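Listed next as structure tokens is one chain, alone, in the form predicted on its own.
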Amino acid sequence: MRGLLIGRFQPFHKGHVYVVKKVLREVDEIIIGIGSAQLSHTLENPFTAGERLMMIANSLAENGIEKNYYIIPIQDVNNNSLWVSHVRSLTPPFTKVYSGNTLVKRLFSEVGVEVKTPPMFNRRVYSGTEIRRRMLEGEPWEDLVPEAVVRVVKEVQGVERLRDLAKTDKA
């Protein structure tokens, strides 16, 4: 059986990596999907697909994860009635979706896919909003992610990304 789980990933965190090995007790495949895949350098979403699947795959490879994945990139269509053809045009069959969103599970249910909500893992802690709120504080936030999503970040210049986007041109 193949599950399908769909976030953003702005970054990938410890919560995602937790999700993921939890839905690969029940499913024999994941297909993670990239959400959002066309959006990049804005405070919601700084971060490239490209970036997020090396964090995602990086970080996978680093908890032992290094089969029964697919990574994909899934950019948005704006028209939620294409929308579930549409990731089912760019995936490998899937059986089960795993979504916190409540679109995402509404559009699959109506078309009769099994959803379910997957475990969360201290979601006030281990979120993308939190994380991106600390790389702009200056706080830490490395501890929040897999050593190798750190490296992403420093590699691609994600804070300074982050904190020149943040930047306005008020005096």
Contents of the next structure:
Amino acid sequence: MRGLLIGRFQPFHKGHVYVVKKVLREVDEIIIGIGSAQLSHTLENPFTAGERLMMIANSLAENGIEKNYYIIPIQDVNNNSLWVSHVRSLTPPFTKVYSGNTLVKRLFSEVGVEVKTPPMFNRRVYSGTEIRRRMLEGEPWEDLVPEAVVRVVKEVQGVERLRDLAKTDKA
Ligand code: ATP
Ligand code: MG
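If the one shown is the form predicted on its own, what is the structure of the form predicted in complex with adenosine-5'-triphosphate (ATP)?
Zooming out: every chain and molecule, the one shown earlier first.
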């Protein structure tokens, strides 16, 4: 049995690792869908799909997860009623979806797919928004992500990218 976990993973953090491990106790294989795959180089979505894919694959390896997962980048279609078919057209077949996102839950349950909401793990800090905020403000963020993510962010100069994106052309 296969389950789908969808997120933007900007960046992949320890909360995501916790969910992946939890899901893998319930299914044989996990499909990790990288949502809004076309977006990068914005304050909300700084990393490319390829960078996020490296973060996820290397973090899973670091946690001893070497197989039984698929990582699939999924671009937006900007049409909610077509979105589930779009996701299905790109992924291996799945019977369960794991998400905390209200819209994702609604769209899958309307077509009869079982949706489960995994419990949140230290959400106050294990959050993409909080990690991007810390990167911008120069606060420590490295403890909130797997070491593999620290390495990818360094390799692509992610913090510098984010700070550059925050600059405006005014004065
Ligand atoms: P952002 O603040 O940018 O939205 P995020 O931390 O919510 O980042 P997403 O990529 O949006 O990260 O997360 C995808 C899914 O991962 C969420 O819908 C949620 O179900 C799950 N998730 C995120 N953070 C945690 C956490 N700390 N504990 C458990 N699950 C989490
Ligand atoms: Mg989110």
